[in-house]
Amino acid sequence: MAKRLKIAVIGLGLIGGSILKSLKGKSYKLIAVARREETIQKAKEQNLADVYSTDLKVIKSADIVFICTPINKIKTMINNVIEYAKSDAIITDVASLKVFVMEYIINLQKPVKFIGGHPMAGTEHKGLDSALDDLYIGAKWILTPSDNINEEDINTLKNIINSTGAKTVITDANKHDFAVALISHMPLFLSQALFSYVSSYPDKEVRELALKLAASGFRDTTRLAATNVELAQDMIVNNLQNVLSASDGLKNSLTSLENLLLFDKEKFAELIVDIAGSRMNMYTENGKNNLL
């Protein structure tokens, strides 16, 4: 009989949370670890798990143990992680930055078996209340792996999150961030910078009857702006170089689209027709990315 393994999961937020969701009923034993009481007593009623503690020592026990805590206290529970967890246990992530994560497992002083993990999946929402059981259906979850870890383990931990739903991608931490800049972190920054400059728009009325007007094109273009705020400083700030890089990027393919607009009315046309295609054939009809 197979092993039943036994996930931790830190932090019960809305990636930990649906980790859990997404994983119950399944072959596993799961234990969630959260800071709050009030959190813990929130899983406790929706059964996410079968054993729930505020104590990291209930890790002591698991083969895979989920960081899902904010950017700013990966390393902390990183170490306080390793403190308590067994030598040969699994230690992922859920940061949506690698290059400093991974870093820093290169430079401790104790070999740590640690691949590190992004679930490309998210709402701008937070909190176990925002939880959801198919959040990573059709979604990407990047892996890169540490020094420490074997095919075994990484097969191990891609067997969990295909469970999900997810589809895992491996790659490294620099690609991975400079990657995510593109798609992630500076689209959110495009989308405060529009949100920002629409509702501050120095004509009062013109302001007011854009904002009174605005629809679905402003509501998903400026969906990102609503990001828990937490989070959002942190992606940009920690990605900085490679989010001024893309944003740099844009601002030439906006110059690009610009001249050919007024210069070149045809090929503005012809561009903007293969544009729709590709990015209609991107996606899914419920929004999953297509590409494989």
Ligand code: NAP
The other form holds:
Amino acid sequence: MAKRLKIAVIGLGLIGGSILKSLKGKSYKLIAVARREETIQKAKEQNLADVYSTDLKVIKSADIVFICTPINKIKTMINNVIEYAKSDAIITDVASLKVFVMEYIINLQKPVKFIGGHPMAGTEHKGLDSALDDLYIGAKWILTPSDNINEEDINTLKNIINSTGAKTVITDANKHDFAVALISHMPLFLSQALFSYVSSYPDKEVRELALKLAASGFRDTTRLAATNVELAQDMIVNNLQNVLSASDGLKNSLTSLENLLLFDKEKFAELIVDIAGSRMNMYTENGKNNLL
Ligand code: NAP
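Coords for the form predicted in complex with the ligand, given the form predicted on its own:
Entire complex below, previous chain first.
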């Protein structure tokens, strides 16, 4: 009979809570670790795991450990996990940035079976109350394996991730951090800039009218500005060079569009037809990315 894998999830917020909810009822033994007793009580009420604790020692029997704490706690948590986990446990994280995590792993004195991870799914909410059982269905889940990882370790983690409904994509930490600057961190920055510009527009009468009229278009394009502020700050500050570079590229793109609009309206019209078509083809009706 196949061994029942023991999976520990540390940090039961939006991402960690959603991992437990997606794995609940599957063939795993689930260990839930939270910082606050209140979070453990909520997890128990929802019957999300087999074992619950605020004490990290409970992970000592785990085969796989998911670290799902905020970005600014990851390094400390990696040290704590290494102290308590089995030496052959596979350790993974979910941090939205991968270079700082993988560099930290490379510089550790002790060899550790670590696979960086980043589920490309989320909402602007935080905490266990916002966790969803279907958050990862159809989502991509980035993996950045470290040197001590073999094919079997990757397959073990892949199978678990696949059972949440997500699809794994293996890549390199540097490429990951620039790619997410383009599609996640720079859009967050843009969304903050857009909201800030409109909500502080100097003409009071126009500003108040605009904000009163703002409906779904403004709501959708500024959704990211409401992101959990600890996460928003951690992502932008720790990926600064990539975010600034992506932001420069975006300014160039805006300038090109302005020039077309001013000097070549026909080309502008053709271009926005192409853009609309590509954007429509990229997502399914229920909002999932179509690209494999
Ligand atoms: P969150 O909802 O705020 O959850 C973070 C959880 O970490 C909280 O439940 C908190 O526990 C726990 N925590 C904080 N410090 C801890 C500690 N020292 N020990 C144990 N638990 C601790 O945040 P999140 O959105 O899930 O983000 C978590 C990670 O997921 C981050 O690294 C982020 O980069 C990554 N991520 C987020 C998204 C997204 O869209 N939100 C998407 C992909 C990846 P208590 O409840 O006990 O306070």
